[in-house]
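First comes one chain, alone, set out as structure tokens in the form predicted on its own.
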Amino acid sequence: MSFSRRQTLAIMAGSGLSVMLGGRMALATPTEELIANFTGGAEITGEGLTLTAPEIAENGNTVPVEVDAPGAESIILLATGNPNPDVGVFHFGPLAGAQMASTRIRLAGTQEVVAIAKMSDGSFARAAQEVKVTIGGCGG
């Protein structure tokens, strides 16, 4: 099968356009994709989630973080500037005494820590805190 010059140019232009459009669709950050997967694309409107993290962390290797969301079924914790932003997901059953969790996370540098809670009524709440890291964590 042979193509004329005009057909070859049309094929090249079409493939170039598909590469450009495909690149635009892939502009969602890993954090945005994780939030969309957790929420199922639902709007985050609710309140009732408290995220406690230090404003300044002297060491990015061990940054204490606490999340508290009374009435939550689950909470996802994300570090937006890390190579792998998903820190963890906490699930709470019906016998949980409190819907809170605390942990220490590693941060690659100054970045925002985000928590999203799925409440028992199906709504979602969001809280965020920027943490300034003075000594390198994951990456430095």
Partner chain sequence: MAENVTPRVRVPKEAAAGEVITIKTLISHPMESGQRKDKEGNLIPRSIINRFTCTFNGETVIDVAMEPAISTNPYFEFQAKVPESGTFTFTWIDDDGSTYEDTKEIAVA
Given for the second form:
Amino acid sequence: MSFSRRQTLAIMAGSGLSVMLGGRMALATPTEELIANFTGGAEITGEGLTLTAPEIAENGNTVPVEVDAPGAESIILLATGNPNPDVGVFHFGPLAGAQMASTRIRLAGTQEVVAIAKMSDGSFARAAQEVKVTIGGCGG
Amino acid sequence: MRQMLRTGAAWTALGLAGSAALAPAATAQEANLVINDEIEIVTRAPAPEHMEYMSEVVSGWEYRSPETQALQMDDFENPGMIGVDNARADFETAMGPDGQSCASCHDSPEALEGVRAVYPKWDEAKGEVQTLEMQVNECVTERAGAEPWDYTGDRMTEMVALISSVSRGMPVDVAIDGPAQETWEKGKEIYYTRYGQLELACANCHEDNYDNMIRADHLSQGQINGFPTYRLKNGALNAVHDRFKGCVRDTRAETFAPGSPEFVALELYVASRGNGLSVEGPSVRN
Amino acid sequence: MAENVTPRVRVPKEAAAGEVITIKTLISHPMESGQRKDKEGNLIPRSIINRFTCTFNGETVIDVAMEPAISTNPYFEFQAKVPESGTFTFTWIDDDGSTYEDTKEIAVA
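What's the form predicted in complex with its partner chain like, now that we've got the form predicted on its own?
Whole complex next, starting from this chain.
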């Protein structure tokens, strides 16, 4: 069976479009990708992770946050609205007195801060909070 | 009866709405600042006599969020203290041709307790009002025989932060009379002069509108008892004249230079507006 | 090597055997994110501390993988179990390969 030029062009356009669409549907956001890498695709079912962050950050340059997940092996912290959402991963060793850590982070703008904890039994827990980041008036 | 109720409810609603509109957008936190569980800082005081339009002076600390305030309550948490530590090392470091260091004359930084609280002040020998930076450079060049330090550079700002830190808790007490008076009057005039395309005077924000919000910034009284200050915005210690420069630029005016007679006079005047508050530097601000 | 990088650590001087203590660490480092531009509009290259570890007598307390979103002058607060007297070792690893270290002794009564 031979196709006319018009038919060939149509088939090529159609398959090209489906490749594009198929590709787009498979693209995850950077945050989702980072989470998938951390959890290996496992479902996040557990509770027991507390994320503490201010409701309004006085300055996005230095925002104090704390993560706490008793029994966790590691906790990943993500700033979903930053150019690169990865903030850091806390790995707790045998001599960690508690599976918690506090630090100060940079937030590029108002966004949701997300933490995922990998528990020692292999399950995952999630906590999130929106932090409003203000840009100053005159002094800012 | 039903008609009266309707009106009553309406008036109450109107009253509530009205008072909400009139209330300030944010209120300075009334809390206590105690550093390291031992240094008590006075952040509110009756306004000094010379101030005509205000009855109470309030430290910039009160206008910051609780998280920012907490950073100043402990010398370990306060990132400005990193600069103070650097200056402590510098204090002992030889700078002059004969190996003179600050410590050669001044023993230890603690020996300079009380100094920050009275600067800027009149220097009889020089015949002018001197800021702490000018005094440091006088020592550096004339007593240690070294090159002067950059007025708002890191080295100078850290040293001024160290000298401030040993006076924390002491009341600011700059002299505005006697030989300093002329400079003080000049500073006062600058404070109330409108500058720039935006035609703003220091007083327009810091006297007429402190405690209000300017965009997302909670306006303070513009006190300098906490300088040098560690700003979260640039993650560094900031000197007073750099802040003045920033403020003047924010009015879209050509600014005076750090170390200029105008800024020296302004610093004396603004410091005097905080007489009674405690020396707080290095403070932590946004 | 970034200039003037000074670590500071706060650890109690003593503890009871098995006690959990709070440790605070701060290190002066610009944590240049790689997002900022200089006056000519060129991107200032990334230069950060990318890892922080704390061990006690050789065993891991905490190990943090750090990204540019950690603020200037990185600060960490965490808890450690103290089974016996010994030494805490704190290590910060810079993008450029330098390592900064600090140690603190603790006595168990």
